[in-house]
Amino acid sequence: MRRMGFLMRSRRTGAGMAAILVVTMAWAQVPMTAQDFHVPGTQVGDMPLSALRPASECKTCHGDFDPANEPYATWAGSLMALGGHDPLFFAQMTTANQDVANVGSFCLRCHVPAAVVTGHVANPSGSSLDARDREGVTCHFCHSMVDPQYQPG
């Protein structure tokens, strides 16, 4: 159980006295399991890591020719590429995990999608992410997505 303290101050005019009121609120973490955050689509173990190509392979053809316009340089400076490195995201996910058990795995599915393929999404803290996971939302991830409810034609 976490406790949060709030300090409120008020001053009385004329008397020169200050009253200090400290209020302590307590709450418990919402008990949830990983199954509570199950979403359709690719699950851990559905595909081998070799099926998801690293962004460095895309750079061979789509990079190193015009940093202002080439696809690789544009991606490398984007929030998609930084999804696995963004300290604000990880701070917010840590707070979310403190409030709701196991919610971090739900966050990681979008911000660090390779973690679903590697299986590291099972750790909701994100502490088991590796260099491959931290590439964020890679070129191949987006360019290989398919509609799971595909209708021919």
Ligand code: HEC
Contents of the next structure:
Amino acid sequence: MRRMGFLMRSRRTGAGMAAILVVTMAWAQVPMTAQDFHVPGTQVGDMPLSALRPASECKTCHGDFDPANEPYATWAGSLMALGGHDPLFFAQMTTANQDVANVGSFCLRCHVPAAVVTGHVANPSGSSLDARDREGVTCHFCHSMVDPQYQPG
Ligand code: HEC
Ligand code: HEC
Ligand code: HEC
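Next up, the form predicted together with ligand HEC, please; the one we just looked at was the form predicted on its own.
Expanding to the full complex; the earlier chain stays at the top.
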């Protein structure tokens, strides 16, 4: 009973704090542009979508033989495979967008990298993402990465 009373009190305080936070954020959004978040490497339009292979293709040979150790099953249950579905990520990205305009495109570049290839990264809210984007950090994304500022040696 004592513990319940404590929980109810802190919940009331929490609601009050949330209301104050929403008001503060609405007034204090940092006005950044998409250009402010430019990073090197692949840009929208650099690469056709057909060049990025879906994980289901890799599964043909790298899956369905040893779920505890094979590349496919160990990837499929990871946060990388779930990057395009992770509710905690999308909740925090929404908050980040309220704090800093356009920052969502920066988050999506790592968390949902196919969006740079499809071009859906241009919408920082994430509401343009499709099923292909939501495959997350895929096999082929990692296994086709190169250093964008490569120096021989
Ligand atoms: C037709 C079957 C097949 C498909 C489909 C396939 N692979 Fe492979 N992959 C292989 C085989 C066989 C090897 C081992 C080759 C060897 O060691 O000579 C291999 C090796 C690899 C290696 C290890 C290379 C190394 O140096 O150890 C990686 C990484 C890899 N594949 C990634 C992928 C990815 C990513 C995809 C999906 C885009 C994929 N593969 C699709 C058959 C396949
Ligand atoms: C440079 C790449 C990169 C960028 C940019 C990035 N993240 Fe992440 N994020 C990661 C990685 C990698 C992890 C996993 C860290 C770990 O496992 O320790 C992660 C983890 C997270 C998690 C935890 C997910 C979970 O379910 O545990 C959240 C939430 C998150 N990021 C939100 C954001 C937000 C919001 C932005 C933009 C403001 C952002 N990230 C930008 C790479 C990035
Ligand atoms: C986050 C990046 C990342 C993702 C996603 C990823 N890999 Fe890898 N993979 C690596 C790295 C790094 C290595 C180790 C390379 C080395 O040690 O030379 C590796 C090793 C491998 C190997 C070498 C053999 C082995 O088992 O060690 C194969 C095959 C492979 N990955 C296939 C896949 C497949 C198939 C998927 C998707 C189901 C996948 N990878 C997803 C980064 C990734």
